[in-house]
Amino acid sequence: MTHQQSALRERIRQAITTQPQSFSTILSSLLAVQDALGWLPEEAIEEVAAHSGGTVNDVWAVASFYTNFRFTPPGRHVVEVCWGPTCHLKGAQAILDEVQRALGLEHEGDTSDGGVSLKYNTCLGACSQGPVIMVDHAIMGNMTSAHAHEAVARLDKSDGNHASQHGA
């Protein structure tokens, strides 16, 4: 094992073992590495398994389940549209449509360059700014197509920074 696989394996480990509940589940762990890496590498369903006293197959099976978990790294920037009820009747569409064609997608996704994923949401827990968009876990609500293009195309690909935001 290399010394980058070990210091991977101990993340995840350190996220697993300090959640903040008493009791932890396999669903509860997987949020917790995810959380700490921003995905699930194959290191990460092993780690739980063994934590858990489940096996692999088990924590895949419910890994797999859920659509929020991903098995392959973030891009840099992780940019999400609200599309719940409130945004949708709000225009959430038309900044979906604006974000993707800024970003060459034609749903959600990675960019080519692994500088941009794209994530549709159901909800981003601010209805009263409707609608709105997330980029790297800043909320920017009132979003207009403009302000939407105007907040992916301030996204530095090459660092991981962006410029300010509008809204929120």
Second form
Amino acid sequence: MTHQQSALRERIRQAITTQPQSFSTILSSLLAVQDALGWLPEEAIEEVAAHSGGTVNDVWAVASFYTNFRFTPPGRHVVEVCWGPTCHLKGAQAILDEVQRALGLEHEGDTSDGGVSLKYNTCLGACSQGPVIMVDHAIMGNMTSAHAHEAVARLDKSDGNHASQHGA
Amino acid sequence: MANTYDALASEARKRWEGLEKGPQPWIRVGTAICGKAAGALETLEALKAELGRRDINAVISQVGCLGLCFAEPLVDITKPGHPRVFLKNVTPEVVPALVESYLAGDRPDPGLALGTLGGNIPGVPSLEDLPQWKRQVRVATRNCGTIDPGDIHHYIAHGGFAGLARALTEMQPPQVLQEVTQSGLRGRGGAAFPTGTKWSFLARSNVSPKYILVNCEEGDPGAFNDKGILESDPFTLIEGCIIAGYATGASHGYVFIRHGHEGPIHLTRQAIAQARSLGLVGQNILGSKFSFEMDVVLTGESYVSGEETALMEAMEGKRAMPRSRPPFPAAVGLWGKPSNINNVKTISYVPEIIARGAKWFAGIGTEKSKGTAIICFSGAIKYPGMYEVPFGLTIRQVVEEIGGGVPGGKQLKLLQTGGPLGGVLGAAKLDTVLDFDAMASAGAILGSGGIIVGDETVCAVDLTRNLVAFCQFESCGKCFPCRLGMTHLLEVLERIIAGEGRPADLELMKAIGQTMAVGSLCGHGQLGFNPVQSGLQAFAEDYKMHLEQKRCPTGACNRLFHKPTRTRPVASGGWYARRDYVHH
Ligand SMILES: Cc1cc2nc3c(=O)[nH]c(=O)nc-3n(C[C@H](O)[C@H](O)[C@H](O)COP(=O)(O)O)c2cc1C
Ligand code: SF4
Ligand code: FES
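Since the structure above is the form predicted alone, I would like to see how the form predicted in complex with its partner chain looks, so please show that one next.
Following is the full complex, with the preceding chain placed first.
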């Protein structure tokens, strides 16, 4: 095992063993790793299996179910656009068009330079301020296409400061 | 025992008075998610900078959501010798003007002043006169926007934990249970099941341990009141949960929140820790024989994990796929032990019901819907927000008087209520009374309390496509009528929208819907046809125009519709695609 690999495993184990709640499960462990790294490398699946006494299949079954898990490193920046019904009625689709244009994407996914990951969110929870987007965990309401474009275009140029720089 | 609570209460009141009647201005800024989305964190920074620049001393607190989301960023100032005054839409740009007019000076800028509470300031209305406030009866949300959700003393200073103290010292568990039953409280998570009856199932079991599970999955788009309560007053939920444990003989309470909702998660965890440090959670609560542990448990992104049996699967760390019932959770629940699942709002009413009595609560609302509804307004509405109103108002009163109607001189076309498994109501149903049963017979459910308003520019088919795409994306996949039915419904809707609808498509959708209703394991599939069915009923014209004239009545459908391409389980980029994987 290279030094890098063992350092990664160490971070994963650290995340798994320092969970805040009184018990841990496969799901809680996966969430803890996702929080620490921003994604689930295969080492995470193995470590969670070892920690929970299950098989990699047991762990993969859980990991593949929840749509917030990633299996490749995220971009340095993560942009989430709400496509929930309130935001939909308030123009979310036009905002998605604009954000995709700004990023050169056709769907949700990662830009080719790995700079930005775009994710659609079913409801960001700030419907009263719809339409809503979230850029690197900062929520922004009352969006217009122009504002969204600005928020995203700004990212492209700046350096990444997202917590999950791993693998970037 | 009562002394212990009295001691806590007098200490808390002392601290509160220090703030409210202290020598310095006390500034509260609403920084729940709605505030943040409107820029409240920037406002907070600008305020601190401006006060520093002008050398003005003030105490600044971050509070949750007052419910008046339309006024965000909302700043609330109490100055010595002045009433509490609320200032609306305080963006960083207007902070200097605000400081000048009301912190350096004594006259709040009338353009910024929303209203006062507890006294008058010339030229500023009383909040009590605004319909957005006057029409409310705030029970579960009584402290929202007033207290710091990060300080348990604020809650105690407002009578917090008096209900628990009363239950533990004056009442036996069956009496507490009876009080909740007599209050007429019904579940606010969707099905409106009587809460006292549900608790009695758990109370009857002799197996231990028993669990109280609080559902804050809140996956319904358009609903934000569960997270709103946790971000504004997590203590009322904690107190309610402990009382539920006492009434039913449970020893543990778990609050189930979706990963990623950082505000509610952090604040609830912190609130539990504070309650524990004061002896309100843990062993021998308030010196009594009763012990109760609490914790926050997270789920990944999955709408169906809010279904009560899927919730238990997720808590056990598995895929959130519903279980067959029976056995019911009260018999075989979390880790096979008896469990009771309630929504955040349901539990948040309990402290006031115990403190003020069942009669008081049952005096609010209608014959079969007691208490209040916590409405989340969003969409084409002038005053979006979170409003707690008594049952019995008409939907028209709520929409027009509180919500201020549709902005921009447009006509109201529809209301989407009860989340994606709820329905759409046309303007003709505005006089329906806010009541679980009246709304159900009108073809929509109150559900979680989300009301999304659509104006005349909305096409019912387009909105329905959005709801069905959600239901399709979120189907857990366990049973085929739901998994394939949703996919098929979406396909049909998309071809109708593309102008390629076939004459038999409406019948086809109804047949799919019937199969889903009878052949699905959980409510997701059983109710998943609701948005289509209610839309077909109220907006047949919209469908007809798409089918016969091949065009959209409002043009809303004339654009590419983006929806997630990810599937559940994830089908690409994942591990199982790796053939070379060998476990070592
Ligand atoms: C697909 C699906 C999703 C649900 N999501 C939630 C939810 O997010 N929050 C909630 O309280 N109830 C949800 N429910 C309802 C729960 O199954 C359960 O009835 C409720 O939590 C019980 O609480 P109550 O008795 O206080 O209403 C959902 C039901 C279904 C079928
Ligand atoms: S009805 Fe749908 S969501 Fe519910 S168990 Fe079946 S497939 Fe899963
Ligand atoms: S629907 Fe977009 S934030 Fe809720």
